[in-house]
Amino acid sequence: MPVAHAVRFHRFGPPADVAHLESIEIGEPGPGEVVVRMVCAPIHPADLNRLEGRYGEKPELPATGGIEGFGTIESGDGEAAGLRPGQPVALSQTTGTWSERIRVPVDRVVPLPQDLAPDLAATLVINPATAWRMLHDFVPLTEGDWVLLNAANSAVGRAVIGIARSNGWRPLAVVRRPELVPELLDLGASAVLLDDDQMRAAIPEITGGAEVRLALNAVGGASALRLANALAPGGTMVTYGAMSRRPLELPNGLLIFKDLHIRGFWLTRWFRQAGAAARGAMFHELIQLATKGVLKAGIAAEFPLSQAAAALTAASTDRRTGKVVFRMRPAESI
């Protein structure tokens, strides 16, 4: 019976306290299943929320952490889908990626080019896909349109900037720290503003009076209110995160007199509702953007599975410059 070391949790609580390295049996792959030998897997805010028991749905305990990752096909029933041993793949709609090996259905793996950097491959599915869907599913954007986003230095924010610029849209980035401004301008943001009470007054001058019809909110609280105030009448604000852990508090007048549309987005729900063709088309576009350098990994630190507590502590801290990832094996061994 195949076994693997994995970062597991048997109860909910502070991530660094409840997650521990264990040896688990992953089982032999059955019909339509493959075993993926993992290379690396990121730690997302959603991963931390799952360990805390505060995610949109709670996993059955005990559980293995991780909702995304990169590895290579090791064995199993994948040839019908063109998946042969050694094929690099990203994992989609999958939990339990903080493991040396994982057994998954064939339709949960995304074949990747051989030369895609492992760190980028490991972070291709969740954040870029969230950015892609929010830019394409809520407001029909045309060339030159502005997109307002807070938490622009986050992984989703950086993906929004890259995808928007590649389509001729203008990302108007909002951040809390002034030292982030030059980096995001270099990344392709059309303008970068600080998330404060002066933000709204500065936007018309930056846009030349053009309307802002789409805002993407990952923060909530006062920051979300500032985005909503900056939107044009009839504009749409899409909330996909709550980094401030503060609720949306919008005055009735923004809905009555501006007719704003307040929406939410959860990638898990999209995956469940979308067909295979829609998922495949999106991943094809994202892989193309990744190979062209439009999407970037942004890795802050790497840890082995044996240092789970240190990795989760690092991932829980503010002012990181990128993702914290678990590294199961070196890239040169692929």
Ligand SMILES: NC(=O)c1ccc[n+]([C@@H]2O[C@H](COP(=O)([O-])OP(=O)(O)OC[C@H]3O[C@@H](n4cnc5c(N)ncnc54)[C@H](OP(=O)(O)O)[C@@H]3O)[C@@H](O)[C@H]2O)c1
The other form holds:
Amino acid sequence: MPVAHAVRFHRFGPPADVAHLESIEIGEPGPGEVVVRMVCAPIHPADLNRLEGRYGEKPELPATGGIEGFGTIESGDGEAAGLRPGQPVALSQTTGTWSERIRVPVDRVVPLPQDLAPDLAATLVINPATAWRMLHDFVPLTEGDWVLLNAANSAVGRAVIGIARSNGWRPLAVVRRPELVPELLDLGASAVLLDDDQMRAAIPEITGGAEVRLALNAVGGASALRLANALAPGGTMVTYGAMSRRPLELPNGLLIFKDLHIRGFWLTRWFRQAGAAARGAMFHELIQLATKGVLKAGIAAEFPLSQAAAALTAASTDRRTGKVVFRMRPAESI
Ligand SMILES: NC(=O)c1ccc[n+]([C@@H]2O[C@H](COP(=O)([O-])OP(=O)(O)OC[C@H]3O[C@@H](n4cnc5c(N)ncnc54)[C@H](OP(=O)(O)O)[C@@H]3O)[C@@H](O)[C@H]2O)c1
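With the form predicted on its own in hand, show me what the form predicted together with this ligand looks like.
Below, the chain from earlier opens the complete complex, with every other chain and molecule after it.
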């Protein structure tokens, strides 16, 4: 029976306390299943929330951590889907990626070109897909339109900047740390503003008075209110994260007099509702953008699975740029 070392948790609590390396049996692949030998997998805010028991859906315990990652096909029933041993793949709609090996249905596997960098491949599904969907599914944008976003230095924010620019839309990036301004301008933000009370007044000068019809909120609390206030009448604010852990509190007048559309996005829900063709079309676009360099990997640190506590502590550290990733084997081994 194939076994693997994996980072697991048997109870909810502080991530670095509850996660431990264990040996698990992954089982032989059945019909329509493959075993993927993992190379690397990131630690996302949602991973930390899953370990804390504070995610939208609580996993059944014990559980293996990790919601996306990169590896190569090792064995199984992948031939019909063109998945031969050694094929590089990303994992989508999958939990349990913090493991040396994972057994998954073939429809959870996204085949990748041979030359895509492992760190980019391991972070291609969740955050870029979220950015992609939010930019395409809520407000029809045309060339030159502005898109306002907070937490612009996050992986989602950086993907929003890249995808928006590649479509001719103008990302108006909001950050809480001034030192990030030059970096995000280099990345392609049309303007970068500090997340403070001067933000709203600065926007008309930057946009030349053009309406801002879409805002993407990953912070909540006072930051979300600032985004909502900056929107044009009839504009849409999409909330997809709550990094400040503060609730949304909006004055009634923003709905009565401005008729703002207050929406939410959860990629898990999108994946459940989308058909295979829609998922495939989006992955195709994301792979193209990654290949062209529009999407970039930002890696802050990497750890082996055996240093789970240190990795989770690093991932929980505030004011980091880039992802903390688990590295199961060197990229050269692919
Ligand atoms: N709804 C969905 O389907 C979906 C999908 C993907 C991600 N998300 C959510 O999107 C958000 C970003 O995810 P990510 O993986 O891109 O994050 P990330 O790369 O780990 O970056 C985290 C971001 O949050 C900011 N931040 C942290 N604490 C904050 C606070 N107290 N107040 C304001 N900002 C704070 C950081 O600011 P600094 O840059 O200044 O450090 C950083 O920009 C998370 O909430 C995540 O759960 C949701």
